[in-house]
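Taking the form predicted on its own, here's one chain by itself in structure tokens.
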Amino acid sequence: MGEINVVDAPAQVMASEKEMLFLSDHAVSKKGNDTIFGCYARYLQAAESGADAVNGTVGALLTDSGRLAVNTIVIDEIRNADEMEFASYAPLKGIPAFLDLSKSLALGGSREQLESLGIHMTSIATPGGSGSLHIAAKCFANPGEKVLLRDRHWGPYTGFLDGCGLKMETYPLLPSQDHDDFPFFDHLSFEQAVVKLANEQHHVMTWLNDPAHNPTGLSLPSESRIELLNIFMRQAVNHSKVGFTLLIDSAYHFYAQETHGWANTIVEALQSGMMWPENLVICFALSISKSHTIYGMRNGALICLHPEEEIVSRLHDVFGVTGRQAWSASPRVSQHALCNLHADAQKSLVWRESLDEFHALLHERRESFLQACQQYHVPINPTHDGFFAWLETDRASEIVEACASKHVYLVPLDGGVRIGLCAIPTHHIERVAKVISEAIFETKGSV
């Protein structure tokens, strides 16, 4: 090797060429700042410079003088901790009750069933579901595999399986007119994007958002969801040296009209005769931060089902040892809170009538909206539950340029527009429907 001569060195070089020289090659991919935190900051700057600017970026609910929406007793019950519960570490997978009550707020009354129906399941304490979702990338594929998304997901999700060394593989949000036979749900693209997977990979995740799909709002009804699953179960069987792993990212499910439905789909799946193959794991991706209003807290929980307990073991002990490797435990004392919480019934009682308050907002919210995208012309996506809705649109960066001009200020993504009805006030929702309607006539009249 030749020897460096730091004195003979170019006295400027660029900064990609300085940031090779110590950066890894998966590093220096790295730049740009989060689309949806730089459109917050625009209308926090609008904002603090006194126009009347309307905020549909954050993905939190917000109440309607703009401060963020609080389940109270959730934070009373973190507050009236134990010191000690602030300051130690929590056990490495969880505390045990936290486990415990992480699957029955992931699954409902249909825990219960799955269990008499010989089903096993685990739970890890996660910080969000964020870390669901890398304990999956990192134990469900191997590097350079694909992942099988919507073509319109979260944005995260790209940077996890790239921070993971995966890809990903995509199918249709929406079946064309020609192939809706399920409401909601490209059956046929679906199907042919696992069978695509299953011949050329040894796994095939899929990453589903449902229900109140972020960024659409969108939610599959009943008979989608036991198409899909029938049609997971069924390539299962066909590839039987092929693992599955299908993934519910339930981040929203407590804003949905149907809050467990795919446990529930699940249970009548299996009360009408199906077989779960053995190399198939069913996982839900649980996040705290919505739900109990505790965002900053990050605490989640990836539950996993299988019929076999062996299985279940070896998969909790596999977790546990990836999220050691990725942030040692999760946060204590929210852990400790909620099973506290929920193991009084008055006190559940009073957190379930606040979610039902917040809950009823974000409908009345949603209608409004609808009506007036109505009224205004907007050509909406289907859009049902939780916290957002979607403009699909080429044209996404200009007609969200056009719409700021007048200080309504909402995010730009691949394929669309994502409207954050959880942030807007409910006295702005004609105004946002309306401003959005110019700012597709604006920018060429059509979307």
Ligand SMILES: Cc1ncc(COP(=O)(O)O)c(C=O)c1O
The other form holds:
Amino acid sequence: MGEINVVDAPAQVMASEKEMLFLSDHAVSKKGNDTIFGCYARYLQAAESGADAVNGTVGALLTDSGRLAVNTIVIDEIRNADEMEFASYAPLKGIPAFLDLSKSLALGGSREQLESLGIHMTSIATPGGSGSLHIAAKCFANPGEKVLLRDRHWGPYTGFLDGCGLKMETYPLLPSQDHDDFPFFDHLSFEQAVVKLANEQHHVMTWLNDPAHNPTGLSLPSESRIELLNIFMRQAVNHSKVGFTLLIDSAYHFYAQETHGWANTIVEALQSGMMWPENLVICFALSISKSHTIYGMRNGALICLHPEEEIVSRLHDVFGVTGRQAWSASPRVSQHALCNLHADAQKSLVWRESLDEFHALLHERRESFLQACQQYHVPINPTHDGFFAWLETDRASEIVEACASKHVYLVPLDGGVRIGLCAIPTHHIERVAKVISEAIFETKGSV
Ligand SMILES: Cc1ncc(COP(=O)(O)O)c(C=O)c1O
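Alright, leaving the form predicted on its own aside, put up the form predicted in complex with this ligand.
Time for the whole complex; same chain goes first.
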């Protein structure tokens, strides 16, 4: 299965631990290779040596034959672009039509409602959702401050924060059983952490990868979303001299049942009379990688909402300068192609149909995985949407090794095992659950 190359081969382990005087202190702290890429390389090696190996490692949607799923109309639209679209720079902040489109992709039908409720919004084009996270890290916290995350989160968050001199504070992904008023949101720990940070720093920023959380596939239901928003707004009012940023990382929202749940929740909150505090912004880190299957083109946007036009316009400049200082402009041809595609109702429909097929494939894999986990008594975490499922365990490496010995390749992360349903062919799903169950039993008997 060597034909797909969704990730690079692992870098050679550094030749030695020699002192390298030319590296900065910050650079010296950077070590090794991404765990996920390493696991994928092991899978590739096994497959190439003829083993009947299963790939549950990568974070890209693969078809049942192991090829990267591609939304063909997007690629056709890029191919059809004029050579100038390939060759020219994009405007530094992005092509205006793309910025407009990015707001609709992030907010869906709620965009107009938000605008009619007096919410202003700005967007800047970024190289992927990663670029949006970088801008947020640079602009919404001071070096040394902590950003609030759930304890289970996408690994690169730590690197984005570290690269900007930031630290993290975490709260549990799920509540303990005696505090389960919101079964998928630990509202007590969240509020405690928000208050603590608000008392200690000038900025409180939280990053929330929802819906379809990486690495668990968890999506917050609307009651949890409204509770989270209530808490954040309440604490912003209580700490009026502190800047509050709620960043929704919507890398996978097009693979969730409630694609625009967060925008709907904000509308609902405003319609029920919630006052938006002046010291609060809400941002969406939009990624085009998965929604349009152009991971390598590096497109995304940071969309920011606030009731005051002047504030939003100032943020537009701040973001633009920050992007300029990091990567200049974002890639142009794909911004151009997406605008053409979505300006044409027929093409847009073709994109949607293909997306729906991918979504259905993921849904089928998740359903059969959940069923098989039940059959083989695998205590899998709650999982609803997106690319992944998650086994919470403090023996992740042992379990992953035991699975690898049976040629099922998964990813050990802090606190658990990530199961890449996005990569596992549907006909192998049951085998994966069975092998995990055996691995749990062989290595100890319980997670
Ligand atoms: C949780 C999460 N956020 C953001 C991203 C950013 O993706 P990209 O930079 O490719 O748009 C990813 C990609 O895997 C992700 O998993």
